[in-house]
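We begin with a single chain expressed as structure tokens, specifically the form predicted on its own.
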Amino acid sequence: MDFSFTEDQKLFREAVKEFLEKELAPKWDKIDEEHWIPTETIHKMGEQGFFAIPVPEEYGGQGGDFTSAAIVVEEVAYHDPSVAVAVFTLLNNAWPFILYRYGSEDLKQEILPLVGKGRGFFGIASTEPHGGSDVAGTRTKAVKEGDYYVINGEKIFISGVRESMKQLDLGSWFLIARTGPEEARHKAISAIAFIGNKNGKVPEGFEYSILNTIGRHGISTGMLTFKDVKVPTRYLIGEENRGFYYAMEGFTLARILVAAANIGAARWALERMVEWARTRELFGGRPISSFQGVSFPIAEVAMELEAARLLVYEAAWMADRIYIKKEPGLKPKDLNFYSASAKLKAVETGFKAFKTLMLTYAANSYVKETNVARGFLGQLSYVVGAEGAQNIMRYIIAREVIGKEYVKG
């Protein structure tokens, strides 16, 4: 077994780091404080090829793989441990790939090149006020009337709203809507490529608002409201009433990149706690690392981070085998266990890392100037949700290990 990256991957990571050290690391705290990712930064990241990495070049992507996407997201989160820019990056890798996989030729050509250049956004709009993880219970409706779907409903906790509507040439989402009876649950849900903004043009009846979140401020989190919004039927992704299955596939891929963001931020936290433990002195000049109450928790974080990192890249490697190399005998469902395991472990390790960092810094972590709390609050956003709650990850893992028929409620 070979646990090393290829020489090309190592060189790629170094190039990514070199760019981020200049473009992101010096201002990530300002981005968090001012609640704004500079549009110029998004454009530069697009020019560097940070978006639509697994999408083929003929559709405006980078023609890369999920391992490369995970490397980029990990490094972005390390250089912005509030994970705001990492969220923007991972969304614009996972969901464009699903659009490439199932969208029509026209849709792919309209949306993907702009995303790849850092001039557009394509995220996910699934969560609703009544319950985030219950995608099968979607209440937003899309009723077909001639050549249009008429959409009514609400989506909440949607990332990239301000960026889509105010900063970029194109703001769009993989929108999940009900196209059949509620009792049909997941078998009557479709996916629509909803464009909320195209060169300043906004669909009639579409409204949005920005939520006041406690962390991860750089990227906006908002609410989308649809009141008789008409969308041409050509924006349907794939087949009608198959949207739930496309969404589940997208979440499985997005979770790998979420996990990559968590280990990147956790790496930042580990380095800071090690440095602080070495240099902070008490009781006659003893470094606080000499106390087991300080050094042992750091040791645990280091161990758990290494385990999480191995899971993340095993999941990315499996995704590449399925989607990029297309190895015979492998199917998208074979990724479920690895993806859920990576997210579960990475999120909880990241949270532990920042909790340990705050306890290591003690009162110094409670002031903005140390930037510790910025990372902690960004990390917390993944503990409480995003791409499926942590207990949903446990359910997926249990289902894969024990068998779906044995874990159904």
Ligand SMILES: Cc1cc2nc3c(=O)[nH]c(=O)nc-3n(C[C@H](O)[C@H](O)[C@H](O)COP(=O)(O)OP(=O)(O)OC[C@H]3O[C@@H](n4cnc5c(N)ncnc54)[C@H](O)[C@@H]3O)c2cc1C
The other form holds:
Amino acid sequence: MDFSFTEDQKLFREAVKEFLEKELAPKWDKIDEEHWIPTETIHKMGEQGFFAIPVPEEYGGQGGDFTSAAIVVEEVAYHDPSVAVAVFTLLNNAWPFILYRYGSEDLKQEILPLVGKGRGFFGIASTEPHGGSDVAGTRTKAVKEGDYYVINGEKIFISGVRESMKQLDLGSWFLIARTGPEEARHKAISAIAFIGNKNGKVPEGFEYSILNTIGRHGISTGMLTFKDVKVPTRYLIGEENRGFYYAMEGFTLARILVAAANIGAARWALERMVEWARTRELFGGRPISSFQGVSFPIAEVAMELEAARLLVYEAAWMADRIYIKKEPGLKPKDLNFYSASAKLKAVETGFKAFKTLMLTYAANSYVKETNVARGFLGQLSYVVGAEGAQNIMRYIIAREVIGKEYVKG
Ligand SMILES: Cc1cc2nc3c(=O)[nH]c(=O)nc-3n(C[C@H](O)[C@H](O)[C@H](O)COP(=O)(O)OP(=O)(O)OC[C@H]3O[C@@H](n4cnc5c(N)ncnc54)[C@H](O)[C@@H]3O)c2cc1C
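Alternate state requested, the form predicted in complex with the named molecule (shown: the form predicted on its own):
To see the whole picture, the full complex is given below, headed by that same chain.
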């Protein structure tokens, strides 16, 4: 049993921190206020090797693993606790890996090197207006006509829309669309690499809009609308009607990094509440930390954070054993329990950490200048949704523990 990182991993984390302390920490609040991650920052992150980490170098990735990706995402979220830049980072690690795993050679070469350099975006477009949890109920249609799919439908709450369409050379998504009858549910869904923007070129019939979100403003959340959009069939990822299965693998991997983002932001919150509790004095010069009503909730956050961190890195370690080291006998589905548990715990811990931070700061949390609420509203995006609702994590865990046939809805 060994709970420590390797020397290489420790050095890697230090290098990541050094970069982020200069590049991100001084401007994360400005990024949130101005709804814009500077393009230069994205490019620099690309040069640092923050994107497509688990993708092999021959496809423009970093040839790394999920543990390194989790370290990067945790640190990015610590240095931008609104988690906007962390979301940009985690999407551009998990979904490029799925494209690498299932995409054709041409598709990989078209998309992955740009994502790796911080010049492109490859996110996930799954959620639809009627509800995000029921991916098998996808209504967006892709009908094959000769060498094209004709796409009609609507996606909502999609991250990275402004960045894809206005900021980068390439904006693309792992698009989930129905390629067969609705009754066939998950067995008639395909994955298409949809390019919304390539050097300013936007497909005919494709429109987008940006939603007015309450937080995590640095990265946009938007809507994608498809009206007879023609996409060449070579943009199909893997086999037709297997998209649901690829998507589930992608979500399972992305959740580990979502969890990493949450522990990074929670660590920032913990440090702030400790500092405030030590320095704010009341009742004749006593630090508020001398009141157990203040110090005990902080102790609980510290304990929960440690538990969440262990789950996050256990899940990343499992992902590496399955996907990077390819240990015999392990399958992608062996990751389900670990990934869902890490996300469930890390998001709850993040929420508790920010709630405790708000209460420790009291009225001072209610002004923008202290940046406490900025972190709270960003983290909240993961409490309400994104990469699967928390109840869906409970469902996955129940299915793994009790058995699929016993927990069917
Ligand atoms: C800021 C933000 C960014 C996002 N980015 C993306 C993105 O990039 N790409 C993308 O595709 N989506 C994205 N999403 C959408 C996100 O993945 C969805 O919010 C999520 O899948 C849940 O879907 P929903 O919000 O429609 O809730 P619903 O599916 O309508 O669920 C509503 C409630 O019912 C509960 N529920 C649903 N089914 C069950 C069940 N079987 N058992 C128990 N409880 C259940 C849920 O837990 C939830 O509380 C984003 C969301 C946010 C808030």
